[in-house]
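A lone chain, given as structure tokens: the form predicted alone.
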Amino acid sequence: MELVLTSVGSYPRIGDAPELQRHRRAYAQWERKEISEEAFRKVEDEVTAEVIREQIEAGVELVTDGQVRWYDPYSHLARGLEGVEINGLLRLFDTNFYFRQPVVKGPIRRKGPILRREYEFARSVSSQPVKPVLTGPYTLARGSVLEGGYRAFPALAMAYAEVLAEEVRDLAGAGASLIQVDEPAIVRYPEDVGLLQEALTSVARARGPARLILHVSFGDVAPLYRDLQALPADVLSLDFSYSPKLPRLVAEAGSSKPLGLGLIDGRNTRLETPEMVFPILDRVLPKLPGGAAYLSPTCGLEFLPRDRARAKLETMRRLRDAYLGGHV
């Protein structure tokens, strides 16, 4: 069986040294008005190019932008909304990092494509297939302060799924074979996995040739993971960090989808070892239907320093072969 190595979202902006820290001081300079928007859109296409060449560099051979334009997975998306305004600060999960909360004031439409100019310019500078990214329907919803345009949150949750389908036609359309969905809120409210179905139905009539990828992570996938299976997506992606009775549960039910396997923690800067990881795909990918199956970080890298992030990487990739090494 392949297994193929890929990020999953964000990427560190910056870094310890004076070089790596050019993100931050262009968007200081960008928000006191001391540089254009186009010189700070400028900065922006550099880093990206930046981390991509770092991800390919660690190993990496299904790429992300490393969302270097996203503040966060809330707000990134509804700028490019009409009938949302962004407001306040609520944290991210169990994480020290917090995001922007969208407040729906009407009915929601695109402004216009709002990734397919990122997607387009990663894939000019990546000599590996790009994935984009989305924050998903049933978490934007779950994220968002309903205010107006909708009568419940259930509402909210489709027509967020309406303006997605269009970004995943525009990503497929422009070339993108894999688009991930991510879907963290599910786990923190299972009961609504009848939504999400709905939700991710819509979504997943849009992709045409692509596959999809859900993402599913921040909390135990366990308790949802025969529900999951069932979910419109072509591979499913998940967290197993915080389901020590995944690996188990996988070995005994098997897979009707390739995996991501979500091996190397995000949030921890401890590095992986032969120890940590082996024994579960020694017990998982012999459970898995054939081709190919994804190693990857638990979630996106942006909790670590940035040579952390690195390392881990690297760290994904020579696990990755001597496993393999060891199993021809």
Given for the second form:
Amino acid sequence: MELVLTSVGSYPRIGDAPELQRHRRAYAQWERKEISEEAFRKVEDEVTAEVIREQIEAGVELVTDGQVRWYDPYSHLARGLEGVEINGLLRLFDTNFYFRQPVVKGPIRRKGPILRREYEFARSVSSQPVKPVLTGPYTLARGSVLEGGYRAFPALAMAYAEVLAEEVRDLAGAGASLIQVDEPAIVRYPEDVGLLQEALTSVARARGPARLILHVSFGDVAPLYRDLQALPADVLSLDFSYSPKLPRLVAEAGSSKPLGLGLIDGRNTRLETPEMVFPILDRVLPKLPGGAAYLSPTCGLEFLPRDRARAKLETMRRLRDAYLGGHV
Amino acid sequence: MSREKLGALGLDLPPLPTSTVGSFPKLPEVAEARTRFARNQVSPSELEALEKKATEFWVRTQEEIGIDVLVDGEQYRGDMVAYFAEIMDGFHLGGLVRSYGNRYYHKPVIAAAVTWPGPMTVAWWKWTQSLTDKPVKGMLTGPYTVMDWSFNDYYPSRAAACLALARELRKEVEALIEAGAKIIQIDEPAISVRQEELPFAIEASHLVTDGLPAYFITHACYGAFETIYPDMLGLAVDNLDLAISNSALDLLRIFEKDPFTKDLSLGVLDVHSHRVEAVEQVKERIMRGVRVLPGDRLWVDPDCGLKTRTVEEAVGKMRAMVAAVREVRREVGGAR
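Please give the other form, namely the form predicted together with its partner chain, since only the form predicted alone has been shown so far.
Everything in the complex follows now, all chains and molecules, and the chain you saw is the first one.
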């Protein structure tokens, strides 16, 4: 049995110690026009390298760039598109985090590649493989206001799917072998799983030799589990923290694809113990194809303080090593 | 009706009473002193003197603009949850977490049983009220929000943490009433985050306010309304304060289906925009409320605390709001 340790997305860009607050200071200076855009982007590069190193030191085997450059999961992508303006703040699901809402005014088109350069930079500073992360078309559409360009919500989701397909094609072309697409919004609208299927099909067609990970979080995924199995993704990554029934469901229904097991709560500071994690692994792992799975936090780690985020990743590695060590 | 309740409390407010949600921008000298205080370069009494001076500035400013129900402006508070967590027993001050853009806050950790340590907001309320004849609101953060905006390393569940906090926060409400507060606002911006948790959030609100003689307002933030209306009418308060300036909410349609049974505070200023609204625009937002509820059940305020704006922006926005309210009062004959 192989259990690959991976991050899911964001990573805290500052810590509590003054020397870990470089990004925050540079951001403020950039906003006050005391430093140039280039100077600020350079700090973003350095902090990206730093959080990649930190993930690797903590034991992560498939890292992300920590999404250090992302203002939030929506506007970072939307800013790269024609036809979209960025509006006021809205709460991100049930978090204490706010995102800026995209307002679609006309047909959306990429101004150019959005994530490719970021991926290439991350890879150049990482000794482990890097997994690029995109917010999925359905979730992007759900988080947007539709004011023009498309007659209705489904058309907007499909339009986002087209531009994200171009992103995926670029990322696969740049050498990404695993690409993650986040679709947390589907948990709130399970009746839209048909639309999600259609949108993801468009994105998946562009993946070439890369494999697509579909990540679903911020809600109970159990009612959707069977539907998610049918979606055109190569790996299904799930947040277990809202779903007391999910381990049993996976054990009963099995899985047609490798699973990402989001068992490390990215939203609370309490560290997981073997008693919390091992029984779920016992139940679920034998049902997975190919004897391989990913172990991960439930979501990006930016909802935790930096030291706790690192502690979570270290706990994840300790648990994995203890589990495999004791069960060989 | 709530007007009767206000009357019984000795409060005589005009139609469409104006108020603000709580925080005002820190005056530059307070912001600077807070930074230096953190480095031990300013004594607690020096800091407090500056905070009092700034509070007085905001009281005079609100009076001069013509706001009807005042707030103390929270010059002495950092974050709305951390302020209470720092004082209450059972919390550790956690590390920094980003809330948006370049804004970070210390997210508290519940590490032991939470306990009311004695009055937390009463001295500031008393002092502020002593400066003015206008009513000053008592202001605290509600149990659901304190729970949701903290990490929980102690209680077995989110519900258990929330209800424990409610029992302790009630003691603060009682202390405010004893000091003379008649209007008390209990902020619950997190109230809508998990619909399935609304029942215990409502249970907590009852624990905080049931049987207590004050006019209670609950402020909820972005996105609250659509997801938890009409269930949120179960909250044990007289007035629900909702942000509408950022949304295209059709209140008329919503209230036709499920009548709004409380007083409503309409948040009509976008506190995240630097732009000072035109009076006409604020009027339009107010009219969306006036069309659905009588003027004696409607209050008008900004969407949220104004602390993220500059002093000039905050003052400009409040002026636009009061000017708009005065025009609406004249036009719709809001006179009683």
